[in-house]
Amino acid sequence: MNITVIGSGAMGCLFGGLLAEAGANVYLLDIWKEHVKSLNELGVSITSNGQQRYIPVQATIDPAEISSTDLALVFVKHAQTSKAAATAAGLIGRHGAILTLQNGMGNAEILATAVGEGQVICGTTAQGAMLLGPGKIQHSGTGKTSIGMWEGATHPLLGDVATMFNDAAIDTTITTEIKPVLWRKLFANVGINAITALTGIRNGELVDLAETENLVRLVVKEALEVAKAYQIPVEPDALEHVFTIARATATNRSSMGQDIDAGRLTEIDAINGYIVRLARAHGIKTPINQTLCALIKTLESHQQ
């Protein structure tokens, strides 16, 4: 299988570079050309468990130098999905697939326009990566990985990423309701992201103070109620969820505490401001969410 990572930050060097070390045949498509270079020149560096290693990789700042795709695995900031459709839809064609590992929602939907929903995997990962220098990461957690059809029938390439993503150490199984799966990890990012970014923590420091654990408390329950407004499968145990996950990636930084950390954009709009958003559509208050997406929109126009 041809594999094109679109967006070759940490986790699409991080996925990128196990399927590559799997034997799989894997162009990582990135806009810094520092990076490339470096990933040409050196593989991807790989840290983990204090154990460093380089991997081979091909890497392009160019779509064009990339002559057929199966799969686009897609890895892009969310504002940047709409360009990220378009190369993908010229790289599969109309047989190939595209896989979103993104962070927050509305990139599928975004992705579906481009090619078809028939076209559209989607999923979730529990993996973790960071981003240390041009063609450099840290591996910095691990974790389940599940994945299905947005809409519509499934592609025939879904099993065969599933037992690709298997065979390169990344633990996926494949379901037939991925919905629920994205707002799992949804209440997940909405609770643990914009805090973290706005306070300089890291996910495990949420839970040390009593105040902080029971804000993120409050913003998840604002979302809980969004999804049972929109009649989203929620299982009992998804606010505690959220401070599972925390603990679990005590010593990460948030993707959102990275970007912020870094002077870009971030991701709010495809988290808090989902929730915000779908909850207005149904006239309900989410005051805390609104508070943390106008803080960390504030913060970002101060970065500028």
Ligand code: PAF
The other form holds:
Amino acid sequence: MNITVIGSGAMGCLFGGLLAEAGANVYLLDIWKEHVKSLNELGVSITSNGQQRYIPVQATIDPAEISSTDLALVFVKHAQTSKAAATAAGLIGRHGAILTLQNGMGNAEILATAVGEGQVICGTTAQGAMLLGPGKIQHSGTGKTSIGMWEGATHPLLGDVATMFNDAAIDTTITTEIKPVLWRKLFANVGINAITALTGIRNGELVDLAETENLVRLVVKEALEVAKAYQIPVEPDALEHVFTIARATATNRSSMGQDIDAGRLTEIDAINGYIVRLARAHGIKTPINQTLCALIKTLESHQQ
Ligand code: PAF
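Output the form predicted in complex with the ligand next; the form predicted alone has already been displayed.
Expanding to the full complex; the earlier chain stays at the top.
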């Protein structure tokens, strides 16, 4: 299968690298020239459990260099999804598919406006990765990946994508009900990302102090109330699952933490901001999510 990864940061490199290692024909697309140069010259460097390996990949900053793509795997940040949608639509034509495993809500809707309804596959992953430098990442957490159609009938590539991911040791299942799965991941991002970004800690450190753990509980409980108001099916262990993810990715700095550390804009609007907007429309109060949004936005506006 010909795969183009659009947005080849930590997660894009992890998936692209593992898929290339398993035999897929992978092109990594990114705007960071030094990173792309290193990927072409050395391959993607993945450090996992203290072991480093290089996996040969092709990389480019120019989508025009990529000829045929069956699957566009979108890993850009939420704010770049519209641009990625246009690029993906140009690459996959009428028969390919887009898969988004991005954090936050609203990405599948944006992608679906650029292609046909049945061409968007979406899902979540509990894999974690950190960018160490140009061409180099650390694989900092493993866990399940779930994928399913956003809307419309099953795409012919859906099964092939799951098989290919599993062949690449990315433990993947297909689900017919993807929306509750997206919400389950949203709860984790609501509880983990902003707090780790603001405090500088790693995911596993969220449980070191009772006060921090309690803050995670409070912010996720607000999101659970919003989900209930919108009649989203929620598993009974949804809150505890947030801590399971934090522990499974203990050494990881959350993606929002990495964004703040690197002086980039974050995905706060698609995570805690999404909860605040939905809550407001239903007259629900979410003061903790609101506070975390305000603090992250304050940080964003003061970084160069
Ligand atoms: O955004 C992230 O960093 C990840 O989604 C997760 C699962 C919280 C692990 O760091």
